[in-house]
Structure formats: C-alpha cells, structure tokens
Partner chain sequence: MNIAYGRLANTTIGILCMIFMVAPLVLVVLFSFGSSSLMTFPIRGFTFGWYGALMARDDFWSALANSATVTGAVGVAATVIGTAAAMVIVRLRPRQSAAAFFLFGLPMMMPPLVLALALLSLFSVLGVKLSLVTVVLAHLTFTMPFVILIVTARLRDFDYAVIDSARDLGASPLKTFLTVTFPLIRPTLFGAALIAMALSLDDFVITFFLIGGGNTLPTLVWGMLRTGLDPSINALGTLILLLTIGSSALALRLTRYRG
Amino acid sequence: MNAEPLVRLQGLAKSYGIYRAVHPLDLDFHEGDFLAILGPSGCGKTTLLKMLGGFVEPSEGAILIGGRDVTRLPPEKRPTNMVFQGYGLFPHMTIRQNVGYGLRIAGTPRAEVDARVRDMLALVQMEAFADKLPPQLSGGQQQRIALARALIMRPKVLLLDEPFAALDLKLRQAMQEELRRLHAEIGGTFVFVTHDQAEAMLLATKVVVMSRGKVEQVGTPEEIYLRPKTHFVSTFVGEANFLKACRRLARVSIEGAFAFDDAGPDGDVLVGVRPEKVRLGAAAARCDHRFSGTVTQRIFLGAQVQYTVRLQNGETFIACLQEGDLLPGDSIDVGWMSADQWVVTP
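May I have the structure for this one chain, in the form predicted alone?
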C-alpha cells in the first residue's frame, strides 16, 4: 500500500452558527480502503461525507485528495462521486441513458460511452435491463443502476450516503454483498455512511465511529469491536458488560475481586468485556478473572443461548454461549480472560 494517503482531512470542521455539526478532525485513508463512517443520527457523519463530496462547505480545515487541495472546489470538479439515499435516476430515461448521462455531459465520444455503459451494466449484472425505465425496476435494481452511474465516471473516491436505508432486510443484505463484490472487483476507494453497526463490520476495512460531531475512534472492525477506546464505542458497537473499578498509579482494582496493570490517568474507570467472551461454570475456572453469581434469566436465541447472571457484588453480567442447560436460580462461576477485557472512563 502507498504510504501517502489518498485522502487527507486536516482540521476539518463545520459549524452552523454556534452549533458544531462536525468538530475539527484529522483523518487519512488510502487507495483501496473501504471506509465506514458509523454513528447515530445527528452525529455529523453525513455532513462529513457531504464536505468530502463538495456539497457542504467546511467552516475550517482542508480536504486533500491525491495531494491536491479540493476544499473549495464544487462537486463536479472533484475526483469523487456520490450515491445518495434517493437513487436520483431520471424516470424518463432508459437505464442505458441514465448510466451514460455523466459521460455524455462530459463530451465523451459516443462509441466510448456505449462501450463503458455496456461494461458497467455487466459489472452490476443489469445488462438485460438496459432499455427499461427506472419505474419498471425494483428498489434493489435501481440501487445497482445508481451505483453504476457513479462508478462509470471512475472517481478516485466513491461516496455512499446510507444507500440501502430504504431497502427491506433481505434486499439490504443482498446489496451489501453486491457492494463488497464491486469493491473487490474494481479495487476502488469507497466511503460509506451508515448507522448500522453490523453493516459497518461487514463491509469496511476501516471504521470511523462518530458521536456528537466528534470522532470517537478509528480502526479496523476488529479493533473497534475488541478494543474500544471509549464508553460510547463500547456500547454503540455491539453489547458490553461493565464492572465499576478504580485506577491508581497505573493499576486498576475492582474492590473485593481482582486488580491488574493498566496505564492511564487515576480515577474511576469501567472494565468491559463482550458477552461472547464470558465463560460460565467449569470453563470459568480456567479464566484469569472470576466471580460467583446466580443465573437470573435464560433466553434461547437459536445460534446462541443468552444468560443473565447476577454477580456476588450485585452487578449484572450477560453471557452468550453456543449451548447450555443452566436454569434461573442456578449458582455459577463467571469468568473471562485478561486479553478479552478493556478499560474506559465512565
């Protein structure tokens, strides 16, 4: 991978009066990345994407693409293209005409337009629909055409603003797989905005988690899930158990239980662990950290069994096991490994 980032955001921010939609941030990503910008509604992720695409002007900072400052350039002069939630297809044009529209506006020779349209329709597996009109297609088919129309312009960066939000679950899953296939085939750089944690984990090579206009963490899906750096990331991405603890002189202590080394500022902290990393019964005996507890709930989830356990210190833990025959009221040991825990401030 080229050491130089394809996209560099330097101190990028957006304010509307006194309201900060996006706080100043620095972010690099490279050619071939599939970047997911993940966060709840109102966190600033779509504003960030629109600044990248030139649809929203930053209040501060700079956007560099391929080493070129594009901060003040309009969308049509940037090496980017954007796919919005609404497909934006022209209803009176055929699919062939919709896909080739950008090339025709750019003055591309007719023969080249026809050839590239054929190639792009083949890439999204829509050749048989070339002469149909958008209203004759399903939502998923229209989404494929919207992707084809953006990709045919060969942007350095493809921007996607929750493009599958309007689709039902099954079609959404099919389009996620389609997008993964397209990214693998063309090797492009995709930036994808979503509020769906599972979607971000499935699609992205790098995830940016945002909250209240700020970047909480940037990392691979594995880093985001297994090593969350803040309480928000811990709870927004997946489920998490927490134990109250205190850190003093780089040592974290849970009163009456255990202590371990962990660098950081002194004060109250939380020790987190994912439910699927929790072990019960005999398996807990081999763990680094253990508590005694009582099962209060058992829920069969098909692929997993979820147990709720009240620990001896009064706190509640969730454990997800592949199988289990424990029942409410059973006394049980609860444990986990040091490698599976993390520490964050409340």
Second form
Amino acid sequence: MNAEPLVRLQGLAKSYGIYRAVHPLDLDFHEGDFLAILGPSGCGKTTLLKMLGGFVEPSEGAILIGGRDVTRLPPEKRPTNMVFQGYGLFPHMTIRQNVGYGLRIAGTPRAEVDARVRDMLALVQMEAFADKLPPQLSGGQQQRIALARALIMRPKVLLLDEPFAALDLKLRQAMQEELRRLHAEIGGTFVFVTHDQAEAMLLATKVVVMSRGKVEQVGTPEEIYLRPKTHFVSTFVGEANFLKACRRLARVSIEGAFAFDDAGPDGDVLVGVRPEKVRLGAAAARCDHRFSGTVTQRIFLGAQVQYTVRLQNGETFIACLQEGDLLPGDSIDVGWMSADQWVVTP
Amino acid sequence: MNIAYGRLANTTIGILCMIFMVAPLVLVVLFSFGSSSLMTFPIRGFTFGWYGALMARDDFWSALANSATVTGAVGVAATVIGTAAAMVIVRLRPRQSAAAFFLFGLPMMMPPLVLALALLSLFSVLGVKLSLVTVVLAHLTFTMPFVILIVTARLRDFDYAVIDSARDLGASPLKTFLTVTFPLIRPTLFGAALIAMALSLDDFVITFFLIGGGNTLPTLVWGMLRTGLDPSINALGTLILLLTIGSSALALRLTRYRG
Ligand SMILES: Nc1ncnc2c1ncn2[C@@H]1O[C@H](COP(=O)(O)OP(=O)(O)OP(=O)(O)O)[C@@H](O)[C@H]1O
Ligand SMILES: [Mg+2]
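Which structure goes with the form predicted in complex with the partner chain, now that we have seen the form predicted alone?
Let us now look at the entire complex, which starts with that chain.
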C-alpha cells in the first residue's frame, strides 16, 4: 500500500437543517481499493457517496482526490463517475450513444469514441445490444450499461449506489461476480454503497460501517467481522453471542467464570463470540474459556446445525456446528478460544 | 334486469348530451357549405361560396394576421416562461408548490370578464396603449397556468438520475439541458404550446377589451354578427373550430403519457 492516499476526506459532514445526515468523518483510501460503505437504511450512505460525486454539497470538511481539493467542484469537473441507483440511462439514446455520451461531451474524436464504446460493450458482454434503447433491456443489462457508461470515462474513483439492490438473487450474484472481475481486470478504485453485509464482505477490500450518520468502523472484511469495535458492528455484520462482563484496570472479568487482559476504560462491557466459533462438548475441553450449559433448541440449517444453549449463569448462546447429534435437554460444555472473542461497550 | 335498464338509461342520457353539445357545431359547419343565404333547413345546394366571400373581405385577412401574431407569440412565450416556472415549482417543497400553483392558477379560474376588466384598468393606470402587445400579455395570464400544469406533471415523473448522470459524465448544466432534459420533455412542450395557442386563438372577451383597434378572428365574428347574419360567419366559425380542434387533438397526442 502506497503512503499517499488517493482519496482523503477531512471532517466531511452534511446537515439538512438541524438534522445531521453525516457526522464529521475522516477517511482515507488508496488507489486500487474496493471500498464498501455499509449500513442500515437511512444511515447516510447515499449522502456520503453523493458528496464524493459532487451531487450533495458538504456542510463542513473537505474532499481531496489525488491531493487536489475537489470539495466545491461540480460533478462534471470531478475525476469520479457514478452508477446511480436507478441507473439513469438516457431513454432517448441507443445503448451505443449512452455509453459514448461522456466521451462525446469531452470532444473525443469520433473514431476513438466508436472504438472505446466497442471495447467497453465487449467488456460488459453487451455488444449485441448496441443499437437497442435502454427501456428494451432487462434490469441486469441496464446495470451493465450504466457500469460501462461510467467506466469508459476511466474515472479515478468509480462510485456505485446500491448497484445490485434492484436485482433478484441469481442476477445479483452474477453481477457481483462481474463487478469483481471488472475490478480485477481494469483495476481502479471502486466505492460502493450497500446495506447487505454479505455483499460488502464478498466484494470489498475495505469496509466502512456506518450507523446513524457516523462511521462505526473502517477495516478489512476480516477485521470488521472478527474484531468488531462496537456493539452495532458486532451485530450488523453477523450473528453474535454476548456475555456481560466488567472491566477494571485493563482487566475484563466475567463474574464466577474467567478474566483476561484487555486495555480500555473501566466499566461494563460485553464479550462477543461468533456462533461458528463456539465449540460444544469434547471440543470445548481444549478451549481457553469454558461454561457448562443445557441445549434448549436444535435447528437443522442444511450445511450447519444451530444449537441454542442456556449457560450456567442464565445467558443464552448460539452455536453453529458442521454436524451434531445433541438434543434439547442435553447437558454440554460450551467453550471458545481467546483469539475468537472481542470486547465492546454495550 | 334493473341493471340493464339503468345501463340503457345512462347510455341514452349520454347520447342526448352529446347531441346537444355537438349539434350546434354541426349546424355551423353544415350551413357554411349551404348555398342558401338563409340559415334554414332543408339545406339545398352545396357551395364553397361563403368561404370565397369570406376571403374576399379585407378585414378577414387582417384579423387572420392579428390572430396568427397573437397566437404565435402566446404559444412561444407561454411555453418558455411556463416551463421555466414549472422547473422552479417542481423543486419547491410540497406546501410551497401548492401555494405557487394556486397563485399561478388564479387567472385561469377567474371569470374572463373580470380578468379583462382588471387588465384593462391595469394598463390604463400604467398608461400602456392598447394593442396586440397588451392582448398577448393578457393571454399569457390565462394560458401560462395550463403550460405550468402540464409541464410540472411531466417533470414530476421525470427520472432525475438522467440529469445527474449527464452532469456526472461531464456535461455542463446547459449542455445537460440541451442533450438530455429538452429532448425528453420536447413532446410535452409542443403539446403545452399547442394548448396555449388553442386557448389564445378562440378567446373573445379578453381580446375584445384589450385590443384597442383592429380585430382577431373571434372579434371579427362578433363584428360580422352585428351587421347581419351572413353564412360567411359560419365559414369563419368552421375555420376557427378546425384550428382549435386540430391543435388540441395534436396536443393531446403529444402530451399523452408514454410507457
Ligand atoms: N435532501 C434532503 N433533505 C433532508 N433530509 C435528507 C435529504 N437527503 C437525505 N436526507 C436524510 O438524510 C438521511 C440519510 O439519507 P441517505 O439517503 O444518505 O441514507 P442511506 O443510508 O442512503 O439510506 P438507504 O439505504 O435507505 O438508501 C436520511 O434520514 C434522509 O431522510
Ligand atoms: Mg441510499
């Protein structure tokens, strides 16, 4: 990773009247990053993306792209291109004209426009549709054209707002694969907005988790999933078990159970563990932390079996195992490794 | 059984209403081709003579020229100004846009006579000499609301992502308007212009008060009526009817929602 970030957001914020849609945030990302902005509906993802693209004027802060301050530049002067949620294809132009629009506006010679449009359509496998009009295309095909129309501009940063939200599951998976292939093939820096944590994990090299206008955590998918920094992130990116605990002098202890070192302010905390990191029975014996409990529920999920276990201290744990023949009522040991737990404040 | 009778009654009433509304128009058209100078049945011969008589009048040609001038100017001005207003209105908050609609719509709802009087006093207070210009200004007050209504409706279901996309791809606001917005709303604008022109063309009351001297086609009809009932009036009426219906029908086609 080179030291100089491609995009730098400094104290960037947006208010609508007294309502803060995006709280001041600092964020750097680099050339080649595939960045996901992940968060629930209404958390300010689109607002943040539109500030990057120049469609929403920030209330505070600055946006630097390649070291240049673009905060006050209109969209047409920015080295970014955006794929809009509704695609925004021009219904009165053919696919070829749609894809070539940006280059024609820029005054690119006709022959070059034609050649690049042809290459671009080949890249998204839409050559056969060049002379059709957008309304004649299916959702997935329109999506490809919107992508092609943005990518042909060779943007420094490609912005995508919920690119797959309108597609059905099969098509969504195909398009996710396609976007990943495009990123691998042509490189560049992609930023996409999604409320689907699985999509963010699948595609992104770096995930920005947002909640209520605030950035909760920035990290690789692994960091976000395995080392969530807040309660919100813990539950938003996956299932989590929590145990109430207490921290004094950098030592976290669970009453009547165990204690371990963890730096941080004193007070009540939660110790989190992912269900698939929980071991049961004999496997629990080799774990760093152990409880005894009773199985209360068994759900067969196909690839996995999910057990609900009541611990001796009354709390409930979910465990996902590859297989198992435990039944409700069985007494069982529950354990997990120190490396698989994390600590957040409630 | 009852339902069937009810249906029949409804249909009959409907047809009677239609006949009542259309019959006078049909009469005007029929008499304009009848050879007798008395407007009575049965209509005997068929002739274009009344049209010939109409064309032979000098005041017909000057009225036609005046009508064309007023209608053309109103069509262009109402569409340009009305479209600009509509573009502002769609960006307002709901409450503000409702207020704007009410204000712009007032002249449309006012009795033409009151509007004519109001404008007449306004122009005389301002010391503006009555002419075709005052007629055009007056016509704008009641034609523009229609343009605003039609264009606003089109803009409300406009996909703004296309505008954002155009800007994103490097087009300036003007270039975006020329290459994307305008081509997409062009049929609506033509339709709105035609409706404004149809309204302007057959206005009598307001024109009569504000024209000062000279005639447009409707005031010519009135003038001709005062000097005696001559079937060339029917010829003129038929002509106005044709122009109005033609432009309205075309307007409906153009503004109809697609897809
Ligand atoms: N023009 C605006 N005026 C006032 N409030 C706005 C405006 N645009 C967005 N907001 C508010 O800002 C907040 C964030 O909106 P934003 O569109 O960024 O959310 P989002 O994370 O993209 O949500 P979603 O997943 O539903 O698209 C929302 O509460 C929204 O109501
Ligand atoms: Mg959004």
